[in-house]
Amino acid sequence: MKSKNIVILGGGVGGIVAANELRRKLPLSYGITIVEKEKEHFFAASFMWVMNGDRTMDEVRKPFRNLIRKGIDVVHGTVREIDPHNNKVVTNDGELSYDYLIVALGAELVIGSIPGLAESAYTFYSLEGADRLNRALREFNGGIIAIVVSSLPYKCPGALPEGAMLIADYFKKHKTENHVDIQLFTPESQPMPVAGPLLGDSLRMLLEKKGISYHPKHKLTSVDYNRKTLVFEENEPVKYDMLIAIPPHQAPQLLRKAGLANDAGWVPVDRTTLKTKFENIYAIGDVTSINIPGRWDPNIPLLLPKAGVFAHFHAEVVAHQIINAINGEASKRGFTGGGYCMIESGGGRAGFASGEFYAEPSPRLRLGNVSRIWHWGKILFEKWWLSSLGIRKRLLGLIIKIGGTVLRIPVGF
């Protein structure tokens, strides 16, 4: 059989998994090349503990290598253009020629399509970003905290509740004598409104009981930073003293031009196998839509979020998909929208929140007891996640059993 080559766009976790899991399972013979501009790793899970001091930057990034198996070729360089009908990628580097495609580009932050934002926010979504806010918040002297989530879709959105509590806790921790209000503001119905109204009121009581107030359905148009206010489509101006964003989200304006994108700028995919329109190119993680059952809001369809797990979850399932192809076999596996997150909630406490995403009518999540377990759980997986590939064990899946619940924690590597 001719050997095939695999070019991955992109590592993050979706990356990572799916070259690895590609590399253990295939023969040398097969290339296996990552396209990655980075040359460390940003576990992006731990970004909020930078932000409360728990953790240095350099706690929380490895040198990219360090995480990928021998036999993987790396291209550090970005990509320039995709070729879906001659089957080629351009980076800066050079073309490179593929039989199958991964795209893990992830979503871009793009702070400046909000007027004012970029010249006033902090942010915890990105590493600098969260060492930065940091400082800010040994600094502030009191008074209004703004957390504004400034347009639809964002990454994680377990994210937006959890930074705001753990921000709380930080305050609360260091027994400021300032008074720090903290008020949260989104597009959105509820927290999470694609977890329904039940896992949204646990969210929003968490929040209620740190003092958190939380102002649903305020979408923001721009930031006079000059007088420190936020402007809202259709609700009065607000006042801040430190305002800390989740910025707008998009995908690469590249997969546009492939061919690739729908006309919100994100790629399409089968919801089982995450094939695109293309049948040798497959996309995973942010970059994808994918819409679920059911719909909470009647104006508004569901989609899967955007989180690691699912960037996790959906590599293991390309790269079986990929094996498959190659061997002439029929896929059996396939992505069946589980996921979970744990959610941190200050003092050493996080919540669990799971369910299945595909479940019908509509999604079927819950939030389990907020506990000291499931925050040394994130703990835990932040440690293994961050390990050299040299003192890991070769395990093809990791059973925790916490509180009542199984955990399947899929390894990939």
Ligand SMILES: Cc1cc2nc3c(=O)[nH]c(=O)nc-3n(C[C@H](O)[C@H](O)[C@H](O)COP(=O)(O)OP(=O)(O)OC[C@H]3O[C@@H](n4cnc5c(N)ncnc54)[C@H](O)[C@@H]3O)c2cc1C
Given for the second form:
Amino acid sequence: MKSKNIVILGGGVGGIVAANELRRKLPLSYGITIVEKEKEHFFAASFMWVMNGDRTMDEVRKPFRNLIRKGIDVVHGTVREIDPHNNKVVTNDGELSYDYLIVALGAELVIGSIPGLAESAYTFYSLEGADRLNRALREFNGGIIAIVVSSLPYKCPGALPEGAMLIADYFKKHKTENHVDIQLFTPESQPMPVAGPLLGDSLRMLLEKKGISYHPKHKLTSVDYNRKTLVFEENEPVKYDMLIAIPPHQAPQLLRKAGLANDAGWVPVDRTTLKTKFENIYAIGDVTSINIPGRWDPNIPLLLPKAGVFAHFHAEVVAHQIINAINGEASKRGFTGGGYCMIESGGGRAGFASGEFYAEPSPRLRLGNVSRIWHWGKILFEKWWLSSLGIRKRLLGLIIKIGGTVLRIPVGF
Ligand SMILES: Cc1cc2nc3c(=O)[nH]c(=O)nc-3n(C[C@H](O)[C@H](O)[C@H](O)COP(=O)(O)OP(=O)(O)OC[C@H]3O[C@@H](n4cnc5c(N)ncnc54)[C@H](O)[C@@H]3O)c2cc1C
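For comparison with the form predicted on its own, provide the form predicted in complex with the ligand.
And the full complex, kicking off with our chain again.
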């Protein structure tokens, strides 16, 4: 009989970190169970390297078990229902009882929700999608490539400029018969709007330098794929030769039935403790909705972006919160809103955007110079994340050494 059971729903970035952190710190008399529907883990930050041919699909996926510490029970099944009043979870494999629950189910892609999109668009937002897009890029003979953010919110806002710059870089290396014209369309008012106008301007300039046109405030309503035309809510239709979409995202539907979701379907949590409205249920990562201070546009409240770095830091915080609760201690560690990302710009270089998302009166972020260091930083992190746990410890030592002394960054996703 376990003294307490902790159940983690979803074994992506947040779920893996939470499970490992809890197992590292709690005696084996505490049960830790993780429910994940996939047998393999895919490292999403590398999908763009599959897209441009720098990686194969096999190089960016790993058996899920290899990333999980011994002493964690893995249920490979689908979560069907959460019953917060009876501390129970229903999966396709049976029921699980919990004392503490961590919801880390991420965001789902629903490409079919915009008419014509599923029939016409490529995407680098899934592993298979990135591989299919790589084959299409190899056959592309020039023309307009439209990259479209089909709705908000979407995970990793830095992935939009990053994907566009890597495609521009691909065609710099692989010449086509006709000119390639890359155009970005998004309902947002600037790149990474949460970061404010300064960082947005830096990114726009970076895109311009690569010859990429940026079209803000374009809300896609449908795609007329017979005429290869994008239809927007308030703008003129636009013709394309190849369409690449960041598909619409939604929160897993079961969260509404559980009473955990807000009107938009995401899970509101305390921004420091990541606790939901239920005392013993936490939510982390993409599934959450976290208001942050300030607004660049008076009509649009700011939300913490969906990104692996936050899923990672949330998971560490929640593991500590649960351990403190078990020990009857006041919690000493909370999430303070710090985050960063490395944005590949092509040619073996990347920019480093970092900042404080909880800063008053509004988030404080900056984009450092594009350099080879950050590209290598991203590769090092990829190797660390995808390595098995034993090798990981050694690689972690190396990253901490380099990160701590040279780059001065915390280690996260
Ligand atoms: C192309 C791309 C590039 C990116 N680059 C970066 C980057 O450079 N930096 C960064 O910080 N972030 C990046 N991200 C975002 C990052 O991958 C996500 O924000 C992160 O994975 C979120 O972690 P999570 O644990 O909340 O969800 P996920 O990692 O998505 O995990 C959710 C898990 O839940 C499982 N699941 C879902 N429903 C069920 C169910 N009903 N039953 C059982 N299991 C279920 C899923 O299979 C999945 O494994 C990128 C994303 C993409 C798509």
